[in-house]
Every structure is written in C-alpha cells, then in structure tokens.
Amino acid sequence: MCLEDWSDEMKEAGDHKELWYNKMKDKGLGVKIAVTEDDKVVGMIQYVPLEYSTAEGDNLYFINCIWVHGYKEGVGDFQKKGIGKRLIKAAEEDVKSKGAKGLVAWGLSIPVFMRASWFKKQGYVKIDKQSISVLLWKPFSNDAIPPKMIRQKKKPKEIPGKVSVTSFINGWCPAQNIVFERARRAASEFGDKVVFNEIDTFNRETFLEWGIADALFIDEKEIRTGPPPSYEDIKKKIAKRVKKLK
C-alpha cells in the first residue's frame, strides 16, 4: 500500500498488488524497507529482474518503485533525511550479489514522484526517454549492455455503437490499481452502452503485444492516470462519450 495503510484512497486498490506479489515473490522480487528504532516502516524500494519490467536488456534489475513516507498522516514525514540514498545503495549491493550487471530505474523529467533528477544524483545515467518518462541505469561491469524502453505498439479500437473502456493492469502499482477499480466501477454504471475491457499485462506476451503496462483508454483516447483521476472524473468522461452514441 505504498506505506499508506492509513489512506482510505489506497483501500480502493483491491487485491491486485497482493496477487502481483504472490506471482513475483519467487521470480526474483527484491524489497528493502527502512525502519526506525521504534519499528516504524518509513521507506521502501522494490526491484525485479528486467524481464518483468517495462524495459528490455540482459542480466539487469529494474527499480519499480522507491518511496520514503512524506505525509503528516500515518508515520509522518521522513523525506530529506537520506533514507532514499540508503535504500538504493542496499538494493545495488543486493543485485550485485546476485550477479546482475547493473540496476535500471525509471524516472520522470518533471519534479514529482520518482524524479529522474534524483536518480542522476545517485550516479544513474539517462539511457532512453519517451515523453516525460526517462530510463536510467547504473552499470556494474564494463560488458553491461544498455537497456531500452519498450514502447507502445498499438491502442484499443472503438466498438461500433458502444463506448469502450479499456484498462491495462500489471498489478505492481497501487495507484494504477486504484485507476483500474474506479474505471471498472464507473463503466458498470452505464449498462450495455459501455464495454469494459481488462487487459492483464503481467502476462509478458500480452505486455509485449501492446507495449503498455498500466493505462486507461476510453475508446481510442488515453486518459491521464498520474495522479489517479477521481471516480467522478472518470465517470464524467465516459458519460461524455455515451452522449455521442447514435
């Protein structure tokens, strides 16, 4: 729950992360957590073999997420205390011990969550980019081969006489799981006028077919999902399309 077990919003995410964890726990998933002296969990990093990520390469690991709790709610704000640096160093040492040739991260070029600029300060180098998403890496050996982003290959098609709501879901990110659950619930409000399509991208072949891990489309239009749009906002967007049906 991204350390946010106090959050009512996080409770909307369903059990997708738990299902993802049960699939990944024996496939090389690595997790480190930061704990205070009084046993408060205040930070975490999660990383997986690259073949379970949104990038491609050889003998590399990929950071899905690194997060230090920064809210007043729950355990309180623990950011800007060097916790993130210690977490990423711990992950680096772990994947080195597994024989990996480098650690890869995704970041954003804008100053929000998972900032690419923060990874650069930790010694990571930009290797690929698409829109505001940046792929960075830190090689551990001279023969490490740079990774590449896997790009979108196609998008959902409209269904004549219906509104199509298509949600791609991998399961690893609670925020995107919230989007999925809100979209599914909103789509159900319109009866047979709306068709809801779930595309499970944990399946690697499915992910490679589309080149999309987590996303929401209403007909052929992709809806911005970061931060997660509200249930009401998603429902309004669907309703707008429903009104245009002949």
Ligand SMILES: CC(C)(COP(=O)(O)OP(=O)(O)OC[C@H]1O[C@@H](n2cnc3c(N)ncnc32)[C@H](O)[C@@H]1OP(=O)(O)O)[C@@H](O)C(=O)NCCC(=O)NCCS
The other form holds:
Amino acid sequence: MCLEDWSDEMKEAGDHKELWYNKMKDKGLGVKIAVTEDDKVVGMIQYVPLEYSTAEGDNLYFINCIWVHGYKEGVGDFQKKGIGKRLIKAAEEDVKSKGAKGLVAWGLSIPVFMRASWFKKQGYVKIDKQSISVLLWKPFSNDAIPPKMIRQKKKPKEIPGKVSVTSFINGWCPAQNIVFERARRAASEFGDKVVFNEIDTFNRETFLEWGIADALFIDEKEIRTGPPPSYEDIKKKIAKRVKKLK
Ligand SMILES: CC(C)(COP(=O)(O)OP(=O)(O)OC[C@H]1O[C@@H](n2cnc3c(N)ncnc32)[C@H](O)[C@@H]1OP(=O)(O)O)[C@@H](O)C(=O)NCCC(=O)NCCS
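Same protein, different condition: the form predicted on its own was shown, now please give the form predicted together with this ligand.
In what comes next, the whole complex appears, and the chain from above leads the way.
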C-alpha cells in the first residue's frame, strides 16, 4: 500500500500489488524498509532486475520506487531527514553483492513525485529521456553498458460502433492499479456500448509488443494517470465518447 494504509483511495487498488509481489519475490525483487526506533515503517525502496522493468540493458537493477512517507496522515512526514539517502545506499550495496553492474532509476524532470534531480544528487547520471520521464544510472564497473528506455510502439485502435477503454497494467504500482480498477468499474456502467480491454504487461512479450507498462486509453486517446484521475472523471470522459456514438 505504499506506506499509505491510512488512505481510503488505496482500498480501491485491488489485489494487483499482492499478485505482483507473489510473482516477483522469487525473481530478484529487492525491498528495503526504513523503520524508526519505535518500529514505525516510514520509507521504502523497491528494485528489480532490469528485465522486469521499463528499460533494457545487461546485468543491471532498476528502482521501481523509492518513497519516504511525506504526508501528515498515518506515520507523518519523514522526508528530508536523510532516510532516502540511506535507503538508496542500502539498495546499491545489495545489488552490488548480487554481482550487478549498476543501478538504474527513473525520475521526473519536473518537481513532483520521484524527481530526477534527487537521483542526480545521489550520484546518478542521466542516460535517456522521453518527455518528462528521465532514466538515470550509477554504473559500478567500467564495462557496464548504458541502459535505454523502452519506447511506446503502438496504441489501441478504435472499435467501430463502440467506445473502447484500454487499461495497461503491470501490477507494481498501487496508484496505477487504482486507475485500472476505476476504469474497469466505470466502463461496466455503459453496458455493451463500451468494451473494456485489460492488457497485462507483466507478461514481457506483451509489454515489448506495446512498449507501454501502465496507461489508460479511451479509444485512441491516452488519459493522464499520474496522479490517478477520480472515478467520476474517468466516467465523464467515457460518457463523452459514448454520446458521440451513432
Ligand atoms: C525522493 C525521496 C525518496 C528522498 O528521500 P528523503 O529522505 O526526503 O531525502 P534525504 O533527506 O535522504 O535527502 C538526501 C539529499 O537530497 C536532498 N534533497 C531532498 N529532497 C530533494 C529534492 N526534491 N530535489 C533535490 N534534492 C533533494 C537533501 O537536501 C539531501 O541533501 P544532502 O545530501 O546535501 O544533505 C523523498 O523525498 C520522497 O519520497 N519523495 C517522493 C517520491 C515519490 O513520489 N515516490 C513515489 C513515486 S511513484
């Protein structure tokens, strides 16, 4: 639940993360948790071998997510106390001990969510970029080969006489899992006028076919999903397309 067991929104995320965890726990998933002296869990980092990520490369690990709890709800705000720095160091030591040649991170070039600037401060170097999404890495050996982002290859097609709602889901990100669940629920309210397509991108072949891990499309239009749009918002967008059907 991304340390957000206090959040009502998280209750809408379904069991996708649990299923993802059960698949990944024997496939090299690494997790470090930051715990206070009085046993509060206040931060985490999750990393996977690069072949389970949205990038490609050789013998590297990829940070899906680093998060130090920053809201006043729940355990409270623990950011900017050096916890993030210690989490990323712990992950680096772990993947080095597994023989990896480097650690890769993704971040945003704008000052929201996981910022590329924070990784730069921790010694990570920008290696690839797509729109506001930045790929960075820290090689541990001279023969490490720079990773690349996997790019979008195609998008869903319109279905004549219907509205299509296509939700790509990998399972690792609870915020994206919320979007999937909301879209599925909203689509079901329009009967046979709307076709809901679930695309399971945990399957590597499927992910490589599309080059999309987590996303929502209504017909051919991609809907922004970070932060998750509300249920009402998604429903309104579908309704607008349904109205245009002949
Ligand atoms: C990024 C994050 C993990 C950093 O953890 P943190 O515990 O707050 O950071 P630290 O206190 O360890 O910071 C280490 C250094 O980075 C600096 N720093 C902190 N926030 C920064 C920012 N937004 N940009 C650049 N540098 C930053 C600190 O000043 C500190 O510098 P120093 O080494 O010179 O003292 C945390 O802020 C966070 O969780 N942010 C939100 C990330 C998010 O949205 N995750 C979910 C994404 S799906």
